[in-house]
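The chain that follows stands alone, in the form predicted on its own, written as structure tokens.
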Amino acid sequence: MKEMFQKKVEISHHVQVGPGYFRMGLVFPEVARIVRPGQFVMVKLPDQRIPLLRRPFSIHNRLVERGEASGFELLYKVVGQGTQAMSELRAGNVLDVLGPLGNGFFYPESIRDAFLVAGGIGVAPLYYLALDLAEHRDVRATVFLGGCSAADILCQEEFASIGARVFITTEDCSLGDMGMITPQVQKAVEGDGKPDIIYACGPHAMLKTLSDMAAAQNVPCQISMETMMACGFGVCLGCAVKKAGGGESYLHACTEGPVFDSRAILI
């Protein structure tokens, strides 16, 4: 069995980073201790009972205290009741948060150059990864965001602070290029070199043509589904995910996932 951590926390700050989207920290050093990049934790705002069960969220960073590890940061988009609820809470009120749940990212052996692929809030995740692959492992990180306009495109700076090559696509031209953003990852792939990995988190088009580009480039491939949930333990079986194979086998995102090898499902 995991280790988790489940009690009513802090929020550390709270700050909003775009049109409808936000940044939160939580005071929480349990779980930031040992959570890793692909991780992700159940919320619920306490005595609300709108949404009446928990949502998951990804950890998007590690937050460090005198050289210790002091909380998390979750990025969100405002999509609903729960969501919009939770955007108008300040430093200082709690949330009732249980985690770290699920299966983050994994690293083959001697990978040196890695793809990071985000599509709109998909982006959550992959900064803590980029940030680990920087820090430990000495991963060159080319980083490709894309969304419908300027507005969607977040952590453009941070992942440059980092050393990461940024490339961004809009499909309203706003930022970047035109157009969708897998398109922008097959030239790089073709054009200069494959990557060892392709790490890559946002819609299902985006993954499922992602997938099949890494499938036909022999490129390792792997993706971290948002998908609904309800439990986080894998008793609800509302998260899902077909397994590939042919059959009718599932695997279930909140324990099995949320990151999957991309040929180990079907998109």
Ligand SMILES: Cc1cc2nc3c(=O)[nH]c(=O)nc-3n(C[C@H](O)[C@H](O)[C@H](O)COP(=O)(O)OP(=O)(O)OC[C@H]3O[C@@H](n4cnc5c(N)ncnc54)[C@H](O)[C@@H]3O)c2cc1C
Contents of the next structure:
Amino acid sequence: MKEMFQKKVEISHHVQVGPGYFRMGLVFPEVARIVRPGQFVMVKLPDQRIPLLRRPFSIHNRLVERGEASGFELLYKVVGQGTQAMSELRAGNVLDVLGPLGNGFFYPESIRDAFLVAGGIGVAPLYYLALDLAEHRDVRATVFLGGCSAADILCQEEFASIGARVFITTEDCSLGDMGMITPQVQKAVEGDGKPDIIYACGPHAMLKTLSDMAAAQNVPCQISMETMMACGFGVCLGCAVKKAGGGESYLHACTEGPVFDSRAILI
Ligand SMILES: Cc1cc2nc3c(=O)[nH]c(=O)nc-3n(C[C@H](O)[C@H](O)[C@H](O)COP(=O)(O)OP(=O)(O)OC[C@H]3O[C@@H](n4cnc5c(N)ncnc54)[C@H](O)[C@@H]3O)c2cc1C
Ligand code: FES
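What would the structure be for the form predicted in complex with the named molecule, given that what you showed me was the form predicted on its own?
Next comes the full complex, and the chain you just saw is listed first.
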């Protein structure tokens, strides 16, 4: 049984980083000490009846104080009631947090070059991944950020500051090249040579295109699936993801994911 903690934790900082986008720091050393890139926490607003259910959020960054893991950051987009209510909280308020949950990204032996592909807020788990790859695994990361417009492109400077190459596309051409991010990835695979692995998080359509491309190019690809989740630890069966290969077999995104080998599931 994996270690898991639940408690009411203090918000250390909470800043708006774009229209509808927020970065929130949470003081939770027990989780910060053990959490891996790609894992997530379930969050509930204490003393509020709406929303009743917890909401899942990826670990965006780990916070370190005096050399000790002290907490972590979430990066989130306001899309509904829960995230709207979260966005109104201030530093010093508390949130009820459960985690770490899920499997996280895995690192095959001897990877040297990785492509990290984010669609919009799918960037959230990829920054912590890039940091871990750079600090502990000596892996060269190339990051692809796609969004509808410039306002949806987050963390560009943060990735650059840890030595990652960054490519950007926006659908309205307000930043980077015009269009979707997947053709840029395809171009880089064909031009600069294949990476050892592709890691991705974003909308289903992007993940589907990317996993088809990765399969055609014979590049391993891991994707983080942001399905609906009610419990986060295997009880409600609300997060089913269909297994590849036909039939009616399913995997739980909360316990067997959210990170999957793209060949293992039907997107
Ligand atoms: C493992 C995991 C990690 C996640 N990490 C992040 C993160 O780091 N940052 C972030 O901003 N979001 C993340 N999400 C999505 C986030 O959980 C939802 O946006 C949030 O639950 C919405 O809550 P709400 O009450 O504001 O919206 P609701 O009122 O519940 O829904 C509003 C709208 O958002 C849609 N929606 C709700 N949940 C999801 C979802 N999981 N995927 C796609 N659409 C959804 C609904 O269909 C509806 O249209 C993650 C989801 C999962 C499963
Ligand atoms: S979210 Fe409840 S079983 Fe996965």
